[in-house]
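What follows is a single chain, given as structure tokens, in the form predicted alone.
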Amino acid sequence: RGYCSSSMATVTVMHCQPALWRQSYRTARLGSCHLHTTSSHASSKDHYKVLVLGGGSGGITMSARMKRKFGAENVAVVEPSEMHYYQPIWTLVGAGAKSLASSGRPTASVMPPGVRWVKSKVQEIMPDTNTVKTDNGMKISYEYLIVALGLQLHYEKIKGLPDIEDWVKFKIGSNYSVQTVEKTWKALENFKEGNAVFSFPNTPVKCAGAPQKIMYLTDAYLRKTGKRSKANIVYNTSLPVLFGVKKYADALWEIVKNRNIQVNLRQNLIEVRPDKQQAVFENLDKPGETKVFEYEMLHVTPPMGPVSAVKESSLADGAGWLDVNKDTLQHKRYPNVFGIGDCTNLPTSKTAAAVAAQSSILDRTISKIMKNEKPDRKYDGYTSCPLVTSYNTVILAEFDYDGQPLETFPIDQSKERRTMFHMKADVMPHLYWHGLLKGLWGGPGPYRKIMHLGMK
């Protein structure tokens, strides 16, 4: 998520929610600071002047950058995980890269110390009397509120997929959650024969492109491994393109070409038949026609929303993502609510780069909002997706709003690259942990302007 996995975060965003941990007041120790973490009693003080719905990559990063605007003991920060994910670095660990331990960090490392870390799920939100419902019955009131609760995944919705702990034994995986990764990489690992499909589903997604890249590394590690000729890579995506950017698709589609991978557009999974090792495809083109894939490994995007609270709330539009200006990033109906991330219904690719950049606009937003004053720089819709398409080569695409190339470097960054796999794979997980979620990183527009010598 400069940064995709899938919304690295969200990102954000980056919201990985395993089991609900037992409630319980504990002060963690951060070098010589306390985290205050609270549960299911209301504290001593239950309103604080920002509350962050979230502990994900625009979660974290706006509750740094609020304590550093307001003091620790005005921000309070609602998230019930226990370990805080870097997803982006997700793509490589579902290619046996890297080991899914590095990806996780204890969530109370990352919080900023100081802010009150509610560690609870948020149950109800209610913008008509500034308060927050957790699942533990607590209320919190708030004077301003940000929303990073990124986005829900529904394996659920896709039909006959076989419960989670048998996926291995189906030869399936999914590089999208922290307990289906690790099975991509067994599913390609036991690869023998046959068809390696992957699927994109016909809903908004966190990282649009990480649906391709592990097909990208799956083709790399079957040439290096010598399966190749016995296996048929079959790449099927709701999209009626292979990637929404032009310039950066077009050198998909010579990569596709040229490695012998089988592209099928505007096709949606909708049921697997594990114990035939069968995918059932519906042609969006062709209400009712369906087709069967046979497969030896099967990787699984899923469909994916708006998790329930924002969608049960008044602050969500008709399709129950958060509804906020798209240049200011601030709720189009309650003025002192504001949006990051997936969770929000923003024009633009959900990836962790975009949370970088939509942290130091919202930022600026939030000052100006508190001095009665109109926000004066707008989000351009910048997001970013290095397109990993082998074990040492990158395409990194960057874009706007208008899917225009928003570039950094001032070389054509639709060819593959070492130096961007090098910035993907090292360069990135240390500009997460350091720079943005400590709110010290807000996307690299600034450098932009000084590699075009002030031209972009």
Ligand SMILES: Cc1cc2nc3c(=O)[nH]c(=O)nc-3n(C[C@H](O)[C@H](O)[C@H](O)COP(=O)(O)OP(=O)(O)OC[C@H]3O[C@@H](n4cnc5c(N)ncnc54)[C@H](O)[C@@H]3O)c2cc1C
The other form holds:
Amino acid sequence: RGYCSSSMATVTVMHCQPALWRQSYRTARLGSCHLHTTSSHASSKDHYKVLVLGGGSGGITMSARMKRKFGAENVAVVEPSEMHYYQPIWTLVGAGAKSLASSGRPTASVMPPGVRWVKSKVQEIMPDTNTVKTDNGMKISYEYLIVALGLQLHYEKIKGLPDIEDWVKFKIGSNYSVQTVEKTWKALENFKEGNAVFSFPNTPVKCAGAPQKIMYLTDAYLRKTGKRSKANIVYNTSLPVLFGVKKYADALWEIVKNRNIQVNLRQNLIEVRPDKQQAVFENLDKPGETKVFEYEMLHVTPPMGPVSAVKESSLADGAGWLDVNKDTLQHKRYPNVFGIGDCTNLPTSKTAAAVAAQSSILDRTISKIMKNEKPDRKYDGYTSCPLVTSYNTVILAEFDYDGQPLETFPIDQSKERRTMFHMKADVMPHLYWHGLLKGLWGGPGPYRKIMHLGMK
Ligand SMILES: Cc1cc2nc3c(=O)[nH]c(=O)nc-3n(C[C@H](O)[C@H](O)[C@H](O)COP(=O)(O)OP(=O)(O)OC[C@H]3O[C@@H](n4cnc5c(N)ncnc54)[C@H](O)[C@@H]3O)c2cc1C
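Since we've got the form predicted alone here, give me the form predicted in complex with the named molecule too.
Let us now look at the entire complex, which starts with that chain.
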């Protein structure tokens, strides 16, 4: 029930409960019935109280919350994709434990009913005139802007990486995109003997645990199928650590040691030679020094960066990320602009779990700003990473801006647990589709307090 603006005509869509009517060239409001316009004429111009850029995790969540506050007719979302994906489950899709189909739903089905869906790409953001230009020629103005554009994957920055259609032939996979995640599973299924090589790029990434989760699943799969003794598992990471939070890094070092997994720090994938099945890594501590790894399976985590619409606007910081206040999520220079999720420069790990915690803070910040009051709640950087360590165990990492554990459950979460795997595989997807995207789940903060009997 999203109203996409793909036609050249201007149509007014009226919808009331339970019936749905369509009318032309009129906009009105009748009792509880809302009338609103969808248009995409090249010269059309629209105005919304709240304009949301991006209809991913953060964008849909905030549009649901803004609809509750201001009414559906005052909110619009710009998002080009027909499908919305729950990306965290791609870890299990790449390992053959979930289907790709189970990770996606039509964007129309997650768009809050009545909220205007502009089915196009943001081309230019002009915060000095409170206007956004889209690829289909629209100019949309706003009173308040929420930027939730995610980040951009840069597979093209790895020299020699073949066209995606050829990845199966060359035994390459990547859990990071909808086009490549099933190729990971193909490479794993087809594995015979040799090196299984996993990379972690020299850029910020989303879900910093995902590049190694698939490595543990590969280890488990090869053990299950009796091939582990013929495999050498290698994790080459650009980072100087295995994981950014010591408590969980210590637990992961134990696991890699026990499972005979080779970890090489400060190694950055710069080239793939598919015909020879070779991956070339640069030693970041000795620029120019490279090492070639033969592979039987290669899992690529691509370099990532800010989306061009943000990077090229005056909303960006020096590195191209959306420049927001880390406590309130309000833009540092444009007070009517806010940000959420992967597109921001919030100094925390980029995850959907972080989006959840940010959404309740941002909701509150916007309410206060609109009343000309000072924001009174601060985001603590909460983020979470369910580190999948096999087909039935997870270490549930949860931490804040300072890299301090911020655990929900009153147990040691750095231990591998089956219950946490169940949380990851079954509970979290449900919470995502029915809680977060409906604007009803703002992270586990309140539950943490209860679980710890008010002590934390
Ligand atoms: C393999 C993998 C595993 C992960 N595991 C976990 C996990 O276990 N736990 C966890 O919490 N998180 C995990 N994540 C991370 C999580 O999915 C993201 O952090 C989260 O989706 C970020 O939400 P977002 O709204 O910022 O970005 P997205 O959800 O990526 O949404 C961005 C949206 O912007 C749209 N867009 C882009 N450019 C434009 C444009 N120019 N105009 C209009 N729209 C545009 C895109 O189409 C997209 O819909 C994982 C991600 C991956 C890939």
